[in-house]
Amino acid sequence: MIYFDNAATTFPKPESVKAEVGRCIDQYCGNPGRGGHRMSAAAAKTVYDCRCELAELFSAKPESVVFTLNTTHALNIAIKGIARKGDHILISNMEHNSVLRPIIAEGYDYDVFDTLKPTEAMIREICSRITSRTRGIVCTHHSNICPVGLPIGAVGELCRQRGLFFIVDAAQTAGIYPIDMSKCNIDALCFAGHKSLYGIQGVGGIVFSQKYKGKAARMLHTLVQGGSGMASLEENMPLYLPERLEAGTLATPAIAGLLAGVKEVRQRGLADIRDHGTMLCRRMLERLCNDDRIEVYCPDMQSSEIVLFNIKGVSPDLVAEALDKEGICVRAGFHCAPLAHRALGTGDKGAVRVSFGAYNTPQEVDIFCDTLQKVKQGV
């Protein structure tokens, strides 16, 4: 099997991740923060160690790392925690439904800015859309469907100058691109544990800036209330992070796997992982862009881990089904990102997405391209 759906979930997982998840379940899967016995203490240490690894990865503080179920959960907590009724929010035309739907559900006023233009022009457009009610910007660091990335440093600097909050969706970049929260003026960085950090499904997180340090965390509205392992006699959630936003039992085995995954990523090096993905992307584009029947979206952007395409006149679902029969896993459709598909003009059925991971090979790219030629003749 060839697995080219890493933008959804990376596969395979490192041996160290699988081993640590199993070790946690077998040896120390107590409830962190919910007891003084050795099992609870061992689980709590693993959770804290993971916070420390993530904080170092993003140039943040361990106590600012809040664990969630996934990036969607993280974005909901961050957006609804920071924004207020009546706020105006700016988002990009590359946003996932994890950004769009919470904003619509809460009734926030919003505008969409265009990412398919040079940085200076994009920043000018953002400035033109800022109003007296604009409270912040929420945007992806990198599209989940195509090679478009956003200059979060420039956007963050604009937010700093205008006094706006800045929430970044790093689902596709955490573990591939370096992210310094302080330098990019990010208030809340949302990430997935099961994608390019190579953990298992069931854990993601938010890293908050020092703006919410200590009792300043009271500024964050809570999405879920319940047990936090501390201040049990209090009627309200604690004022401090991370406990304020971590109601209920944490996914300790998944966090243990994430800890191992982050260590693997840092040991290999983000630059090496990123260069590997870019090499695979360019190798595939050399073949696909020379085929008149194949339409590649954003073909000139070759520094990425994603290739989006359609066979002209053929449903992307049929292409994905045919590839699956040949043992190749890709994803077709709209990828929970209708704004991005509309911006790219992929049509009424979306497109086929190929997304690479650290364990894919050039040989797999060649097999894919040869198989696609075969598929193209039969659909």
Given for the second form:
Amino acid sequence: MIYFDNAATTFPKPESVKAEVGRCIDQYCGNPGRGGHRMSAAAAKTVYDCRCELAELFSAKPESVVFTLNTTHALNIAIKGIARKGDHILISNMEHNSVLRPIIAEGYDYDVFDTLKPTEAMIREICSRITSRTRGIVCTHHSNICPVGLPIGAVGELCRQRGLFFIVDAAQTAGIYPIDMSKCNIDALCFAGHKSLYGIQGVGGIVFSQKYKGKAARMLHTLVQGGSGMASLEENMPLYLPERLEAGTLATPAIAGLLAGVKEVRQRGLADIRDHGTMLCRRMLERLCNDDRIEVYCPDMQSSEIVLFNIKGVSPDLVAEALDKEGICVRAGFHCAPLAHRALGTGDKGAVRVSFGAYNTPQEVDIFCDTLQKVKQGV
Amino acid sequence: MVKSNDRCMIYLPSQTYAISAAKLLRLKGIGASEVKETDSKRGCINGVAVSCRDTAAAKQILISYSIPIS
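Having displayed the form predicted alone, please output the structure of the form predicted together with the partner chain.
What follows is the entire complex, opening with the chain shown before.
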């Protein structure tokens, strides 16, 4: 089996992750923050260690790391926690539904800026869309369907100059690209634990800037209210992060696995993982771009872990199904990113996405390309 | 709040801050450790125990690192 759907969730997971999840369940899976006994304390210690590891990765403070279920959950908490009714928000045309749908559901006024242009032109367009009611920018760091990355440093600087909040969706980049919260002026960085940080499904998170340290966290609206393991007699959620936004029991085994995953990623090095993905990407594009029957989207942007394509005249779901029969896992359709597909012009059926992970090999790319030739003749 | 003859409790807003404070105080050479909370209003660890002799120094360190004390 060849697994090329790492943008959805990475597979396989490192041995250290599997071992730590098992060790947690077997040995210390008490409820963190819900008691003073040794099991609760051991679980809490691991959760805190994970906050520290993530804080180092993103140049933030451990107390500013809030655990969620996944990136969608994180983005909902961040957007609804920071934005207010009536706000005007700018988003990019590469956004996932986890950004678009909460914004529409909450009734925020929003505008979309184009990312398929040079950085300077993009920044000019963003400036032109800022109005007196604009309060912030929410954007992805990297598209989940194609090799388009956003210059979050430049966008963050603009937010700083204009006094706007800046929320970044790092679902596809946490663990691949270095992200410095303060250098990029990011207020809230949302990430997945089960993608490029190589944890298991069930945990994601938000890293908040120092703007929300201490009691300043009261500025954040709480999306979910409930048990926090502290201030139990008070009617409202605690004022401090992370507990203010972590109602209910955390996914301790998943957080334990994430801790091992982040260590693994940092040990191998983000640059090494990124270079590996780029190498696989270029290898695949060399073959696909020379085929007249295959349309590759954004073929010039080769510094990525994602290849998006269609076989001309063939529905992408048929291609994915045929590849699956050959033992190759890819994802077809719209990938929860309707704005991005519209921007790329993939039509009414979407496209086929190949996404690489740290454990894919050049040999797998070659097998894929050979198999695609066979599939092309069969469909 | 005095827990014993030679140990004092410094309360933090949450367990996260308590673990953070204990780690910081250990790094700074003040032998703090998380302790089992006995106040039923709190119900979980959110205090660090330090020597009574070190309480003032410990509080000063926590404040200088912007760690809130309850």
